[in-house]
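One chain comes next, on its own, written as structure tokens: the form predicted alone.
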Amino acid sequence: MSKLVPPHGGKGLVCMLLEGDALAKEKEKAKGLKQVKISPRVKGDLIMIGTGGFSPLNGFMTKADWKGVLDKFLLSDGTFWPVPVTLDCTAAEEAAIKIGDEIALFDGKEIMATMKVTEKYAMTEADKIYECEKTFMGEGTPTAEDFWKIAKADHPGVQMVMAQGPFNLAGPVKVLSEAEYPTKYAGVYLRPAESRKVFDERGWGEVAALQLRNPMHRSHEYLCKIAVEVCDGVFIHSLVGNLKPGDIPAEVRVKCIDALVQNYFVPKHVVQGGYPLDMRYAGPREALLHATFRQNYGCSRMIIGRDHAGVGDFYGMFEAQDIFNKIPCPTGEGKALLCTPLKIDWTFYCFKCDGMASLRTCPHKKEDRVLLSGTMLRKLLSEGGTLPDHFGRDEVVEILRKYYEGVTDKVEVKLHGAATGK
């Protein structure tokens, strides 16, 4: 008997992903049906539907989950969602779509999926501004004035919801493939039915998730350390989908946390997972969806620390922690999200405590501390900069620097609040 945390929606896993005969018939079909292409972040949401990390959604959203999901964080059958799950298209393609038509899905290399469309509706600039402003405004810009200045050229989830196409389609899928995930990632890459199976054979029950999406720094261990402390397990579980320019790849990410684990952690209360969503940058939204799609891999806790999913200074520190205090709880099995935040305060390396620490257990100067940022680490390491003592695992830069070296087209890495301390 699973001791673990149930799948999200009370449906148990919902899984669209195709196999066997089911699968080679679909494939077969959906060479003559209407293709419609779609972006990298609709490829990975559709794998992630396919694999039930998105349960309990079968397919996009319609226009009254979309609407529900940005007024209420409620889908219009009244189950907790965070963030809109959609599918954009062109005029044309809308056009020559009828509301019962099968489609495929086509992401530039290979047909990702069918789909029902069940509804099409209008995506107006308003629409999509409406979106942007409830999806990714935060603190950091408190009036949509404010944010409106900096959104369309700095925050990458805006920029990818404005440049979507002027219509959506809805319905449920039936997935053909999870595209090079399996392969490329071998090992690493878990459906959530797979990761809650090493889970259950470990005995856990309370397991923890990390979300990252830069190289393991010492506070990202640290994280980890804590929560193995007060649950079974952690499960760092890393992006292996899209990031923005200059960001570091899946890859790389993954050797630094291999070298982690094997150094300095004990294994048997560690896993390592990937998920292939490209990042929304979403901040607060971001950091529920993130305990919803975890909770289906079997997470009842998700480590929440400061800027967690920002970029720039969009957010509050800590506001991807309140957050989680403001939502709704809705009654009836499943429609609520039980994976709940394990909030950390800042972290750092203090000279004069000699070791980790946080704001809440050290009473020493900012001069004192090593002040640790993903951001922070991509900048100084892309400029052939030296790392502060104590930022990194010498192992784990050993492994940065070999892949900066080789990094003949580089981005500049911008700073700000939550990677400075400011």
Second form
Number of protein chains: 2
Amino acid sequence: MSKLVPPHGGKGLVCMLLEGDALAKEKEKAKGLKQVKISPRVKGDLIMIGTGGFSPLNGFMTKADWKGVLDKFLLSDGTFWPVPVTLDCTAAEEAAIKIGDEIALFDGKEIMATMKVTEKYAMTEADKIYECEKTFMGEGTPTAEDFWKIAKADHPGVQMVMAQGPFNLAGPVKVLSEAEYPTKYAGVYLRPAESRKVFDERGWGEVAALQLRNPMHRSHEYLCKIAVEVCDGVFIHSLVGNLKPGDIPAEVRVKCIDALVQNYFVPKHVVQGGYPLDMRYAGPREALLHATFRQNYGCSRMIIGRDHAGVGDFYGMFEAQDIFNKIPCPTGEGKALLCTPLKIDWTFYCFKCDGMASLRTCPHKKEDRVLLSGTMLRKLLSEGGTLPDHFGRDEVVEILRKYYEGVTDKVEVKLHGAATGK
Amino acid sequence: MSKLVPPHGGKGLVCMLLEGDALAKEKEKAKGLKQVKISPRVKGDLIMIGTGGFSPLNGFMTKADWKGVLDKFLLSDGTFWPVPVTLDCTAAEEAAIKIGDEIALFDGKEIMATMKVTEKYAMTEADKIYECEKTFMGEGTPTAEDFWKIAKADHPGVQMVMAQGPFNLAGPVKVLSEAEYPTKYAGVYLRPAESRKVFDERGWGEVAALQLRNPMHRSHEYLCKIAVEVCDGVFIHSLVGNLKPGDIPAEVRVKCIDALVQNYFVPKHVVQGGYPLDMRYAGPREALLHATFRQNYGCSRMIIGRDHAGVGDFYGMFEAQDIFNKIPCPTGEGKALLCTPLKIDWTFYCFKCDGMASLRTCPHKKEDRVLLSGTMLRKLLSEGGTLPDHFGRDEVVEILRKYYEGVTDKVEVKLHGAATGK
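Show the other one: the form predicted in complex with a further copy of the same chain, since we just had the form predicted alone.
So here's everything in the complex, that chain up top.
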């Protein structure tokens, strides 16, 4: 009997990924279907729908779901959901497709899925603007005027939405591929059923998830260790989806986590995994998404630190923690989010504390603390500078240094937003 | 609206302490009543009943309560309770008292309370042995034979029970005094209503309690700081009741806590308090008692480390954590214990971790860790030796050193059991 939190939505893991004969048959059929070209973000969402990571979603959202999620954090059936998961297409694609058609979703390399189209709806500029304001506006840009002054240039999530085609297609999908993830990240890429199996085998009940999209330093290690002290174990869950230029590639980040886990963790209390999504940089809303899909992976707690899933100054430092107190808690089996936040303040090494601490536990001054922005860190590493003591673990810094020695000429060091996130 | 956990028992805080006119009247009446001489343990229990710390108890237990608590962890009305809270007396006292009598409970200095006697029952040697085996036998002495080989000589809790008179008296009490506590520990001694008020004023909901009966070193600080990271605040709650020779007096311990809180804590996340009980050294059962009365003080979490409330080798290292999984959870309003354990493994400073850690978070070797038994610590301090780096905070060690410089000649350094506890 599993002690883990059940998947979100009350329907178990809803996995739309085909296998075996069904997969072979559907692949064959897909060749003859009209194709819609999908974006990298849609590709990641699709794989999550395939593996059950986005349970209870079985496909892309209808207009009513889209509206309900934006206005009330609820799907049209009353289940909690925090961000739109939609499939966009061009006007030409839309014109060629009738309701009831089966279509093939093509990522440029392979047919990722088929979909039975149940609804088509326009996404006007006004709709997209509405989606952006609902999804991405936070305390950093409290008015639409503030927001739009910088959002198009500086917010990658906004850019993704505004670049979408003028129509969305809705319907249930049959997923045919997990793309490169199972092979490229063998042993790290885990489906929700697999992480649940690992947790069950260890007898875990309360599992905390750490969301990671940057190399893991002592601040992240500290978050994990607090979780290990108070939960059965921690799931270090890295984004291995597509990245922006200048970000540290997932392979390097995974190697850093490995080094850290091997040298500084008690193995039986930690599991490492990767998931195929692109960042939306939706801050508070994305923190909720992170908790929602972590529930599907078997986690009952989601570690939320400062500026979770943030970019630039769009969100308040702890807005992603506060939103958990504001979301609706629908009644009915599986309707509410069951993965609760493990909220942790800004963390750092403090010389006077003689160890890691946070703003909740350290009463000392700024100069007693080792603080380093992500931007500064990359600058030091890429220029061969020395990192301050206690900031990172030697084994991790060494991996990063080698990576930067190899790539300094090739990648831009100034990053697109990733400097402030986790 | 308070966000705190309600008091245990579903009846609010049951406070049997009289005040104002009622107190003056009862004091006058008490002078004319037959007296029963009470033990220090009973005195502490009485003050807890007075302040609501032992809610829902309104007096000393009947035989049925005593038996229910020992056999099933339940009072006769089905409410959870972990240890006997009984009033013993001599054969002569018993003979002079009739059911229905009001009596005065005298501690040797003052009349602490009056009690309406509703039941008298014999405590034979067999009964006391039964109470001891149920209350104090743990994994360290799994058979009665093992237990009794050492219990009478080495277990202060057993000694207390076996030294009791041959009868118990039951009935509701009216408490007339809190003895020296409110003046001697002004600002530290808090009633449950007072700690709740402080917590409410800070807007706290989830409060963790740290039980403390030894000077506070970095291990205890670390337990508190984990609690501060994951709860609204921590209540550092020291035993200021009577001590055995060789223990550090409460005043000194309180001073150490002050120094620690002032220099190493963020004040708004910590409250210090003292409570008037004697240790029973009942290990697992006492951990449950600690959680039960902390619920009354407003705490929803009770920090349980290694060998909580232990003495010698009577209990397994984590038996006091495990018992929380084994106790009954009665249904009905207020019947079940609502203060849940915050279980934390053995903690220490580790050089390789470069900070505090526990056996759950540190994968390194014994020689990488700063470990020091309580006995060794006292030896070093009393002999003017140097403590290993990172074990304690300088400000605290300084206070202890001064205390030992003054008292080394006066107190025995080898302690009665306190070496292993918290």
